[in-house]
Structure formats: structure tokens, C-alpha cells
Amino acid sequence: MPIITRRALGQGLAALPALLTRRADAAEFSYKFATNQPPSHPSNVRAQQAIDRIREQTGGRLQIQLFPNNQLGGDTDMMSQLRSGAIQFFPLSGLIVQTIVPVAGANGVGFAFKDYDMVWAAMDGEFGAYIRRAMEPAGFYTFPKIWDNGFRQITAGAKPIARPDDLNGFKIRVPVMPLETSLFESYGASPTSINIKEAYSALQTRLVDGEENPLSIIYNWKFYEVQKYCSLTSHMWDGFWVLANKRAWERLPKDVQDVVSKNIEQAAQEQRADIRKLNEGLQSELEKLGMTFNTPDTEPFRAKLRSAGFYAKWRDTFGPECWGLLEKYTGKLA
């Protein structure tokens, strides 16, 4: 048995106070905040100045490490992590959450929204506020106002868009989202959905003819170097609610949550605006990529939604109340 000399245990002795005091600085809280983006794209850059001030202004009590590009697992995955309390963050499309949650996805109804203008006001209305309680019984604390995705458009390799006819027979990638498959379907396209981190290789490999996605998702997964066209249909809109786990929100101190809620809240406003700026400006920068673009009459493509009966379907859905929120910023719809 080694012998501990009387200097040693001095030295010992000696260094337990720095050792309760680092034990005193360590974070209270340590959570997880996962996304499905790039770790350059504006939701990760956006998100880590959030959590940087977060730590600044808890004094090093709620410490949060940003896990992005899909790190922790697909949406589905990472949205069942979520609920178990795995992960404690993670901003996800409602149309994914509609997979549990069927009212969270009545955003993404096909050409509802027609500018941004229509779009906050709905979202951070009446019509968000109803979905935010919709998903509160999942396990979700929801923050008041959505991220941007932006508007999504269809991308192909051998022609472009032009109107529901060139849909018929379409192989197109989607999320795994049951209101996008419906809607494509609706057009007699046939839909496959695929992780957005196999969407590259299933068009490189013409898996699929072609996907959809706002113009920073087509630019930042470089989709371009894979499809020549980009039809500007702008045929559903779609963001990412920031959603917590519920119990480990709550466990977290009022004057905790205080600070989480506005920084999230800040984080929320700037990336909109980056979103919105990125996506206005990356039209001529996929162009000098290579892309090809057009703008097809959106009219065609609202009139066979309706004769194909998508409208009424999912008026049905979700339900009169959830319908007349959206109708009530969209206009009529069905």
C-alpha cells in the first residue's frame, strides 16, 4: 500500500477548496438543443447566439450545446428523443409533427398563404396560438413564434414545372410529412419520402426526378449540383416551431425560463429576417450555379387541388375550428 506523506495530504488538502469551487460553477441544467440544418445555416447561427447569452445571462446555470445537421438522428428520430426527454430543444416543421399531432401540420396547406405579411399574421395569431395548444398534450412546451423555412418550390432534372400536368407521374422527394404526400398526390406525382440527408444521393442516382424546398434548403444541401430546374411554385409555406421538452422546461427556474423565452424569442425575429434576405437573394446565385428558373400561373395548380378534393379532405382533418383560424387569415380555401 502506498504510503501518503504528510506534505501530500497538505497538497491535497490544500487543493479541495478550487475543487468545490469548480464543483459550485458547474451548469445547473445541461441540455440539448438539436436541428436538422447545416451548422451554416441562419437557424444554427441564429440558435448559438441565443444559447451563448442564455449561459451569459443565467450565470453559467443553464448551459445549452447546439447538435445540428441531423447529428442526433432524423426528424422522427430526434422528435421521439424529444418526447423522452433525450433532447431538450429541437425546432421542427409542424407538418412533421402532424405525424402525432394532426393540427400542427394545417400550415402547409397547399397555396394558402400568398406573402409573409399573411403568413405572421396568422402564425402569430389566433390560428398559431391554437396549434401551440394542439401540441401541448404531446409532451411539447412550444415558443410563441415560429422560425422561418420559407416558401418551398419544386426543383426537377430534365424539364421544369409549368403546370399540374407536368406533376403526373412525378417522382418526387418529399419529408415525411403525410400533407405534402397528399398533396402531390393529388397532382397523380408519386411522392417518396426520404431524409433530407439521403435527398441528395436519391437525386444523383434519379432515384426521383425531383424534391421541393424553400430556395436555402435547395442552396445550402447544394441540390443544384443535381437538378437543373427550379419551378417558382411557392406552393406551401413552412417553419420550425422551437419545441421543448415539457418537463424539462419546467423544471427550469422562472427567472431560467425568463431568459430562454427572450432570448428564443429574439432569435425567432432574426432569423426570419435572414431567411427572408437569403432566400430574395439566392435566385441569381443558384442561376450563376446553373440552375434554370420559371414561375409557373399558381391558379392552375389551386383549381386542381380543389377538383381533386384535397381542400375538402383536409377541412375534415382538422377539424372546423383549426379550418376557420386558417380561413380566417387565408381566405376561403375549400
Ligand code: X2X
Given for the second form:
Amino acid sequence: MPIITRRALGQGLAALPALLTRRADAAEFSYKFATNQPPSHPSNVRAQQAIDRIREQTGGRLQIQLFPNNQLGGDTDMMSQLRSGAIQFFPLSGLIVQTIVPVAGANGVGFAFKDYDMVWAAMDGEFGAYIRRAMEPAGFYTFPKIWDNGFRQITAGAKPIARPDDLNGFKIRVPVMPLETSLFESYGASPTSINIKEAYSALQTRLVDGEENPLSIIYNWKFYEVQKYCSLTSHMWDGFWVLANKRAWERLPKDVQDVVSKNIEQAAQEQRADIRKLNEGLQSELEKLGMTFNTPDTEPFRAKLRSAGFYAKWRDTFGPECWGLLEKYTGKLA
Ligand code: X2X
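To test you: the structure above is the form predicted on its own. What is the structure of the form predicted together with this ligand?
Okay, now the whole complex, with that chain kicking things off.
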């Protein structure tokens, strides 16, 4: 028989009221929602609103805490934590998921999407559904509506990028993903994979000459402090899949899942509208902050990708089904 001393018993009893209150208040499920964006970014604003509504609408059964700004690590690290279940929700660019699920980067094929109508038709349609299915075996549940990052533009410290030749020898920071590396190598550039968390210091210390991102990222990460030029190439459209750890998602009862789905979907619509407005209005704001813009003719950039074999290579890598679904929305790419 275990011997319980009077002292231990006393301590145990003293702790009892606290334990009881904690239990009464505790949520049935306590989950973490991580992001790689500064608090001001619309992804965080909309995520927090969704989290608040979810708490209310589940009567406090599901409490989600938001960890913005890479607090829990860099992108590749947080992706591992999501897979292991240490984080339960994480909106992450498909470009970065590409390191473990190759087709997740397929929306990043150079110059594939001409405008947002084309983007949403593909991503909310069969092409997006195909990518979501492909991500499942990696341990992810993916919410149907991808959040927007935007069309990516090239920034530089020393000279604007106007022609493909300007990228020759250009040291450019890219997210950790094979497709971007291949795209910039097609121009003779030297791409370096760096998580967004370290991108500012890589630019500031001149480890790289430039980077590429939508204007909302250039603004929110204050890249204008360390970059002078912005070339509107729109060479790629990128979005954040709202990923959940599959086991954590499946542990939630159906009625709780329904509340989460409804609110993440509403947040997606609002986040998309916010980002679009931001990306459209930010040029003049960034000009005021000292950046100089140019709008290159993109046809020579596409031609260079064709002649370098970029499209042929990625058609083979992604496979005919994925490529066919992409071209169903974009038209023939190569
Ligand atoms: O890392 C980037 O460049 C970012 C923020 O755009 C992505 O998430 C791919």
C-alpha cells in the first residue's frame, strides 16, 4: 500500500481548489495556430477574428491560441511541428510544402496565372482539390479555400530588373522550395533558399542582392528599408493553405469541426479581399517610403523560361494529371 504522509496529503488538498477551478474553466481542446507573418498582416487579423468566433460558437470547447510572427520557429521548422502535432493549425505557402509534397508547389509555375479570376477558378476548383488531396498523406488536413499571398514581384538593392539579362548573376533570396530555385536559375541568377524569418537580415547584410514577394510582404516585413527597386514582374502567384494536423483535426467532434470550417472559410474570403486591396494600393505607399518601381515587359521573361526548358522539366516532375489540371485553367503553358 502506498504510504501517504500527512504533509503530502496536506499539500494535495491545498492544491485541490485550484485544480477544480482550472478543470471547470479548461477547454475540451486547446490548439495552437501559428503564422509566419507580423501581427499587422491580414492573415493574423482574420485568424484572430475566426479564433474568437470559434471560441464563442463552440461555447469555449475549442480554445485556439494565435502565435504570429514566427514565434514558434521558421517556416520549415513550423511545418515539422505541424506534422508532429506540436502545432495544430498553420497557414503555409504551398511553395514551401513543395519540399515534402512536390505538387504542392504547382501553382508557382512561372507566369501561369494572368489574373485573380484565373487564380481562384483554379485554386477553388479541381486543380486546388488535387493539391489538397496530395497533401493528405503528409499528415495534413487542408481547408478548402486557400488564403492569398499575392503575385510575386522582384525587389533589388542596386538596380531595377527590367530584362531577363538583369537577373544574370543576381543573388536572390527565395523561399525554401525547388521550383523557385529552378525558375531563377533559368535566368542565370544565384538563388539562395532562406526562410522569411531571416530574409530581412540577408538583404541588410547584402548576403543577397534582392528577393521577390507580393507587395503586402515587402511592406509588412519592411523590406523597403533595405531595398530600393521593385520590378512588377508578377512572375508567380502564391497563397497560404490553411493546414491542420490531421490527427488533431480528426479528434474534434463533427459539430466543432463544422464551426471551425465555417469560420476559416469566412476568414479566407475576408483575408483575400484584404490582401487584394493591400497589394493594389501599396505601390504609392512604398514609393513614399523611397522605393522606385518599374513594370517590365514579361514576354522575354517567359521566352527565356521556355528556352531554358523550365516548363518541360516541371511538366515531367508534376506529372500529366497535375499539369493537365493546371492548364485547364491557365491555357497551354509550353
Ligand atoms: O517566404 C516567403 O517569401 C513568403 C512569405 O512569401 C512565403 O510564405 C512563400
